[in-house]
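Encoded as structure tokens, the following chain is the form predicted on its own, with no partner shown.
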Amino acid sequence: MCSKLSNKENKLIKNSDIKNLSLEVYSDPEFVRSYAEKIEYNAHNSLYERPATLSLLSNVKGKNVLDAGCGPGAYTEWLLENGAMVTSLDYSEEMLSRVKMKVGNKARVIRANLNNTLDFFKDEEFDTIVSSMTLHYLSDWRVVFNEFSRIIRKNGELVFSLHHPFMDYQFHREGNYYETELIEDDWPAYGIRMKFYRRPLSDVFKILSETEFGFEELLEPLPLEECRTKFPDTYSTLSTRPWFICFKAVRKN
């Protein structure tokens, strides 16, 4: 269940460091261990979001790929297995430690915050950027999308996934759908509450129009058939209500 934070709570967060939203959760070793294990087999990630997001990628063999907000490294591992040269970036040292445990020195691993400019990357350094379930933790999308536009080559692919705005608004209707609002979500499987931003769907297209990216494809995924037998209740939910949403854009100029 989601809840909108009060004005007082929002002010406290803004006055602390919104650039590190939910970092305290993603820096908890026990949470990171549990999260890393669950996303390998669970319904929402392994049988729903991840296959959908990966389906939007072209052949990555020999490509220089940035895994932006890499988490514990599920995408990093897949990209390496499919022949990519991978740079894994995250703001959580605990998450990056899981990446190193998973792939060793096969990937370049960098601790950095996507709320900030990525000055350590060269212009047009990457062929492809993948960002799974990360951008809803960022307060200002103009910074990250402008940086993505700078560091990706012409005709390079940007593939990313987010909470579906319909799902966020379904669980919390008191706020204003058309505004960017900070909300809090119960994650009962982990016993924690996670803070992130809800934005209207139009914001994705608006921000892309301000960059050199051209929108290519939107995917509202359905769960894999395997989910029906392993997680029948979740399969029923994900087959009738959009939970996540995936996008593909290409740098045009």
Ligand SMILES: C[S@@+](CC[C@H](N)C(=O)[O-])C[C@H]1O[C@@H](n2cnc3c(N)ncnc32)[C@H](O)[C@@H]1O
Given for the second form:
Amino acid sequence: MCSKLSNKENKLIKNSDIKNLSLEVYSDPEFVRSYAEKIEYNAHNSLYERPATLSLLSNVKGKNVLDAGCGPGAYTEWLLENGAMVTSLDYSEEMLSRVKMKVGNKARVIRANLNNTLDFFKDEEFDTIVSSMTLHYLSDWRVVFNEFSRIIRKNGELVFSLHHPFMDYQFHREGNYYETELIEDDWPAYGIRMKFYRRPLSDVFKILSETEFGFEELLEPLPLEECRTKFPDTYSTLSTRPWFICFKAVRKN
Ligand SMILES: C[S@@+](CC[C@H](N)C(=O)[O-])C[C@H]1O[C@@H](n2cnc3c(N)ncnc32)[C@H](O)[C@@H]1O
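Same protein, different form: I have the form predicted on its own, so give me the form predicted together with this ligand.
Okay, now the whole complex, with that chain kicking things off.
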């Protein structure tokens, strides 16, 4: 089902590719259309990852929230419906045009790459940052976590979700769990191959403590009950194997 790129192939990946990892796939109109449609009702996002990640957020009413790696805007829409002022950021034009179709001009929409500094945001501009299923496309977390720490106010919440590293390790045992490794995976539901990074679980806690975030909560989600009847096979997998993982941290000092 999945294959890890060999070390030799890894070395052939240029810095510019690393900074734009998987942008090609996320810019493909057909993939984006299908992704936007599927995540509204599917098991993995709508009945598993999204409810879990959202459950970590405190009340967002009246809060200034950054949706970092917003994709087609499912989180942006939820945040707006729950009374937040939302800035939606992504490196894919195609994704951002979906956000605009979904919420019009209710959100501030910004095209930017999370591998770069976010100089256009002021210090402590946001009360909350949400970043779902995005940070595993970044090879080096220092820039993004430093920037998150700069642009979030003191005591502001950072909530994010990732592939569970144990899931990636289940499918890529030939690698070294303790290294950050580039993985290439088939996504059969979309007919594409996606590249992303797997890193050890402890890297999350390391980067949080290096960037002034205090760890608050880790969630290894279970699918909603509704998933059992709608998608029984996926329910059985997601309720017995780690797949995605969600974190909440708070900016100290
Ligand atoms: C799996 S999708 C998740 C979308 C959305 N957060 C959700 O959960 O529905 C990952 C998103 O991250 C964006 N992305 C990946 N790497 C990025 C980068 N370096 N800078 C900004 N956005 C990035 C992709 O374009 C895509 O929209």
